[in-house]
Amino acid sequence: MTTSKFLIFMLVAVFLVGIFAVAGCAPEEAVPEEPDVEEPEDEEPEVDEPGAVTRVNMGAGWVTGVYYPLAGAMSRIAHTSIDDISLTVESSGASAVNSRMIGSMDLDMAIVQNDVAYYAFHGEGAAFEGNPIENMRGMFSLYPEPVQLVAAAGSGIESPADLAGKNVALGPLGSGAEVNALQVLEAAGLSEDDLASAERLEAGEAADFLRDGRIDAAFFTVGIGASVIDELSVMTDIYLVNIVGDIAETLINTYPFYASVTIPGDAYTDVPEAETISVLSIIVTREDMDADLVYNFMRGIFDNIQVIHDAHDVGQLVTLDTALDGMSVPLHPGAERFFEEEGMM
């Protein structure tokens, strides 16, 4: 080898040596392994950090109803006094429908009529008839619900007998006060036949027809001083059909849960006292929610009872001494630990 060729292999030779030199490793160590990271020991999955909020929704019913300004009332309160729980109040079409979507879990809670929670649990009457909704749990009772049949002045309906003929709303489709005015009708020796005609209306509509002359008379299965009907007596000349004697006492041996109550004179604008007959609402629940969950509810509602107090007249009927009054199906545990806790059970 010539000397010139010589110091070119040596010239070439150092170069790819300090291009190696320069990478700090062979070629197939080119790119080295990351260095494993520790997690701090403090931090913990999001899943399990403290505070995180539970959403739970509640079927209420019309929103000129009583039910509405109550669950709201219940909202209020989970969020103000209940830690990590939070009350979405929904409009519904009340008992029947708000049983029914207890069944299929598209609610967590609801407001429901003390009979009709019986005949969704036990699968029985035209609404559920072969289709229990076997996981309805009770919660707590709420209140007296009479059924408010509402007269126009003028119509002559002295008694549900003399609703033969007219023009009549029994309430929306599937709800609690449609199934009670079909009982008072069948009570009376009527059926949906012998009116003139039978709306189903939610209870705004019912008022509205009222005050328009379109109907003669309106069932209202609500709490008494329900806001729809006395915005109606302001505007309308009405009254409060009696339901009394023989038929009262149909409803009530046929239908444990209906009871006698007095309406007062003074629950609504020129409207005189009426007696008629009364089922209870009660709160209800899926058989699945959390335990804990149903018992800190239950907790922060009686301990801040008073908010319920004050959302609506009626509010002042809910009391712990009645929390149970007319509970027609199983507790739920939850339930069961919060009355059990107060010497209830």
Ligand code: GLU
Given for the second form:
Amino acid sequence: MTTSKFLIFMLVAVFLVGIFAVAGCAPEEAVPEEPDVEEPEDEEPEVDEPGAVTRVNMGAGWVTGVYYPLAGAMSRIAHTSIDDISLTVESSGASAVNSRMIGSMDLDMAIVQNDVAYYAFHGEGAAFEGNPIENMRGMFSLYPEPVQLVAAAGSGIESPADLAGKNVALGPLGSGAEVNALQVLEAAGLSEDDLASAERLEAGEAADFLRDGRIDAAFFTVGIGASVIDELSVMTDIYLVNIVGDIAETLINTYPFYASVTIPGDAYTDVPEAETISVLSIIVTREDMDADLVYNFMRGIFDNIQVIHDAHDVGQLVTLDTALDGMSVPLHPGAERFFEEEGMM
Ligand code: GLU
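Same protein, different state: after the form predicted alone, show the form predicted in complex with the ligand.
Expanding to the full complex; the earlier chain stays at the top.
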């Protein structure tokens, strides 16, 4: 390179560096990301500080059922009255899928039927055979859940045995309702193959199908007054099929979680009183959940039980007196401490 060419080169170089500096072109690629990357490091130590909020998620059930509104009430209690716990509620098919998600650590707490919890913990029945959910622990019992077999007016279904040749929704996939529906069919001497069709529909969808005449009957194991049946009864002529006599007796003798129950004539709109069988709903958690957290959560719920009573008619059946009824899995140490302090064990 000659001297003059070198000078021209240097001038161009200096000129270009000047332009980049003014326009900020050169640094642009590297600079913007960095400050954001640093931020989480500043926040991290706070997580371990006393007073940090622990986020807990709870598997509820159908949006049109009772688990979901009651879990929502618990979330409000956590928000207003329990220090350091925030509760997120997840809707789901319900009992069976909730149990599996406790097993897979995807849920911290869940509302489940006490029969399904027992089958899950012991690895029994089609849904859990060979796959026990051993980390499931009990917290407290909630309220009775009758097996409500809803039939369309004019379907001619007088007993579960009459479901032969009918189109029937057996409950949402992964629900306890489905577990119960299959047991009822079996006790009536039927299998799914005896039905014209056996559907697994989300609860609200089953109600829509019934209203539209696409199915003749649907099983819902759910608290009395659940909006899924309540709203259907306003729009469509329906009734509840009695599950009584030999079929009820067989079920109660074979599966110890069932008890006889009456659904009063004023539970829904123009739906006469019916006799059926019922299980109970309970709240479960994981064995590895902190005992203080479980204790504080229960203390908060029972100190503010009025919020649960106000959330749904069935919420009034959630009481301290009945909080150990039908508990079908071993209690969590935090729950044990709570019941010991209450003088209940
Ligand atoms: N008991 C129902 C089930 O597990 C859920 C009812 C509800 O969501 O309220 O199938």
